[in-house]
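Below sits a lone chain in structure tokens, taken as the form predicted on its own.
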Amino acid sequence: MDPLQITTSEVDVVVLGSGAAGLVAALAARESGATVALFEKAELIGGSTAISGGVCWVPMNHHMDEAGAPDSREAALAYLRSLSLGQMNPALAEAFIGGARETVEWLESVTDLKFTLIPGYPDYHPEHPGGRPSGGRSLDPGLFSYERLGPWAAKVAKSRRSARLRITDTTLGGGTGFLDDETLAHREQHDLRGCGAALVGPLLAALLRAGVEPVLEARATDLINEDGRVCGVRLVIGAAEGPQHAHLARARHGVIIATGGFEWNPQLVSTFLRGPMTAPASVPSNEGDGLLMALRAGAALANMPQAWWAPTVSVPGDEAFGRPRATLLNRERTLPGSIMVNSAGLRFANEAANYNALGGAFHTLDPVEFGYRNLPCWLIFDGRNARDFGSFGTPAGTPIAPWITRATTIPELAGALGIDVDGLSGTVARWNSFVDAGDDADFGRGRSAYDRWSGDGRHRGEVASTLGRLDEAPFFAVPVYSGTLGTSGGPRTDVDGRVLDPVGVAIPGLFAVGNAAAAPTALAYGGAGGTLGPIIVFGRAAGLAAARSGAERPAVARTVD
């Protein structure tokens, strides 16, 4: 790169990254009244955002007083604390929930959204204090036509699985999974894209319309600090293989860090994380480097050892930007039929639990062996659960991928795989038993209503729906990796986004939102949606706050622990 080949603007406000919180974050300064530049590491635009399931968990929203469900906000607080261990900052967490019905109102005035409740999904530990089993506080986007952003339509980052579906298509959402083949060629005639696709087509729009263009494989390496000020940033424009320069983006009254987590960072991994996570499920552009520019800033940090986990499985040809991402292991795991197990051959963890919390079952520690007791993980199912439902892509009644692990028997299986025989195939008897018993009295699977929404549709609200017997060969083998949807550490904020530093005090005209900051739900993960929803939020609180913190008015945290 030629060093003398510099081009330069000047806005009210930067933000980088263009996943729902950048987004968001730069339609609510833009919508303020403030000159927006939006900046995007990638070659495609919505970051994890796109390829995710979309849904936004929002508590009060004004859908559920719609559906004669209403929500409180003493409910959900006690649900948020419920979860937290102790970790949450309540001024956080009242924040957020003071400005999630909101938010949601005004992002379906502002753009082209419509979210709907998500009939029946129940919160992700619906026994706990203020928890709802029959749902109301997940939100589904809906479809969004392609077809009105023009060019832009392909430069939107694309799932190869969920790109067409809604949430209620898949099996999360009530649904099988698959569309026929006529509702599948109405969305593709239509360029009509749902889940993640859904949330970030309609927030696109209206920054286009508001004259708000993102510049693409555009890399901040630096934050611009003048007398004390972060007043811009330092960029690479350009694709890797190709012609690049550097760009100086002055911002007159803040930069908004929204690039995401680091856990494509191994170094930074390695640092930070409380246990293994080795299959990231987001997009490859999330290595940190928001978390570089904040501390080389001053910023100060939380919940480093933390990320949104989930298990996760490698699945041939499921790629994000042109590299192998992992899979998160939803479906399977939950369906009758069908066990996780470690190298003993044990069952560990009730498999129908949501990811997040199921994730934490990976890091647990043998102080013998001095590993991880559950890595390598492997799910286990039958001939029957493989004809009924499917599995990873192939549609029940077809023959399984070749790429899974296969056996006639499950001593053959365990042998194949490593895993201790008679392990195995203890666990596998203790299993059937359990299930003829119609209770799992080792882990409960099947006890929450959150277990018996997620598996055997035809069966959901019965312990049917996740307990069945594992009996009719052949039986199939899966690795399972400890993965995560996102890092969830990052640069202490205060409610309106501002970047604190080790005092406590904001440092003036610094941003951080979405993965790229500290959760302001700690380690709550209250349902699904339980990243977008915080996201949306507080992606619009620091737009709002950049909008209006110039120069001439040091920024000043609001809340400060």
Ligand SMILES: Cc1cc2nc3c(=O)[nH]c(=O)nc-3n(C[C@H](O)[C@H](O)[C@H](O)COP(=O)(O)OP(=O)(O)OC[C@H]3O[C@@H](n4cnc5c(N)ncnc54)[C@H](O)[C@@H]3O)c2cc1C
Given for the second form:
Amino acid sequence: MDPLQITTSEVDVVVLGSGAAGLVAALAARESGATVALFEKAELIGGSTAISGGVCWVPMNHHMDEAGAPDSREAALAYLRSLSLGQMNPALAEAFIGGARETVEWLESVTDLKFTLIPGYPDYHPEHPGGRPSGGRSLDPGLFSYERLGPWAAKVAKSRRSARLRITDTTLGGGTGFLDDETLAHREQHDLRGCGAALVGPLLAALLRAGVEPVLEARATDLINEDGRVCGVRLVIGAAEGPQHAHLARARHGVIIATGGFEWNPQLVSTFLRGPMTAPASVPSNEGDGLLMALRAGAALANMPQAWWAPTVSVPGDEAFGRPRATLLNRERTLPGSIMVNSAGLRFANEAANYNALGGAFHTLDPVEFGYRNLPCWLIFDGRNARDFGSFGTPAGTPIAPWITRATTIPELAGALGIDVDGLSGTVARWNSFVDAGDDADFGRGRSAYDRWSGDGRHRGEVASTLGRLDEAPFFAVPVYSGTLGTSGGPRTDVDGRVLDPVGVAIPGLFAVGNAAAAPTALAYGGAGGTLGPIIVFGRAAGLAAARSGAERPAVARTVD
Ligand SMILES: Cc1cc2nc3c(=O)[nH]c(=O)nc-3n(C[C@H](O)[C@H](O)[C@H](O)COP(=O)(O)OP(=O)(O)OC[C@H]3O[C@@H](n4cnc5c(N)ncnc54)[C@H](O)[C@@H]3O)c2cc1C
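With the form predicted on its own in hand, show me what the form predicted in complex with the named molecule looks like.
Then the entire complex follows, led off by the chain already shown.
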């Protein structure tokens, strides 16, 4: 870095990070008249949001009314409360439900976003009080033509797997995961992108129309604090391997930290998370920079042991920003003819449960062995499963990729992987007996409406969608890791995203939102879109509050719990 070159800028609101949290906050601040600067550390815009499914879980959204299946505040709150485990701040949960519908309506009015319901997609715990077995709260951002972004189209992060798919084209959203040649050619011709890219695209387009151009390769490092108020941020601008210079961005009204989680910072991970997490699926630029800045500014923390957990696999070629990145293990573990086992060869959970809840199984400590009982772990599947469904990006009927371990018998597979041979043989026999009986007596796989959603689409809604014998050679195995979509702990905030100090007083001028902040729903992952739903709601609230911030010093938080 050139130590002599320092550039400066001054606006009303400075936003750090260009995922959904940063883009929505920036747009809300700009829409309410503030001047805004948006700084992004990576060379591409969009963070994990751009490579995500882009689904937003929004209770009481107006599309549910239009579909004739309206939601209620009481049901949504009861549902979140049932998932709280005593960790959720009721004021934040109420603010989320209270602002949810309005946020979607606002986004659809100020951007080109047009959400649609994902027909039938159940909540993740649909049998809990207030849960929705037939869905409605999970919204698909659809498709967005990147032609509308001109040269900015090339500056948005892209998912190798889902770039051209709507969520409803994916197996998670009820589709096959593949497009016919004609549809694919049409989408390529018009640069139509779906999933997370369809969320980021319209937000970016609206920001550009409003005159806010994100500054890329701009890493925020320190907050500037004057007279007890955060009034700007120091950044390093330029690619790590190229010329860099220092920048001082002053913020008349406030700084919004939207820098994502800390899952790529090994020291923060081992300090805070409740158990092993070795394979994040998010963008590698999420290294907890915002958390460190907020800590130095005196922020209180909440939800720190938690993350949006997910079993992940390591698929060759999956990467983000030039670094390998894990792939979510969502579909394969729910399909008939597949189970997950630990090194004793034992199943340990309902494999078709939602990823966030399933992640908890990796943190089970064996008190005698004093080790994590379910790590390492493998997905095991048979030849019929492979033939009928393909695997990890290979379509049905095509050869299974050579990186996947195969064997002609179950004992041979166990031996090759160091899994207890008798344990695995017994587990497979037991599993097959459960399949024959139509009920998983050990873990209840297939009993929830959610389990019967994402497996074999030919049997959607039936136990056969997820229960199937594992008995046809060859047999396959893939190691599964404890991963995450992103961490969910961080600075405590009030309902407007103001960062609170340890006695609950807002730190003047400082806001945090998205995975950079403590999740407003704490442990609760309500349904598909359970992270992005709250993010758009609180992103908007933080942007509006930052735009009008400045008069209060210091402000007393609106949330006291
Ligand atoms: C494969 C995958 C699929 C997913 N699907 C869904 C889904 O369908 N629905 C859902 O609700 N959730 C989903 N998630 C989770 C969801 O993507 C994240 O929770 C969400 O995108 C987080 O948004 P964010 O804005 O807080 O962070 P991000 O989108 O990660 O953005 C943070 C940004 O901040 C930047 N940054 C970091 N440090 C600095 C710094 N010092 N200065 C400036 N910028 C900085 C980062 O580079 C990044 O661009 C998925 C996640 C993954 C990985």
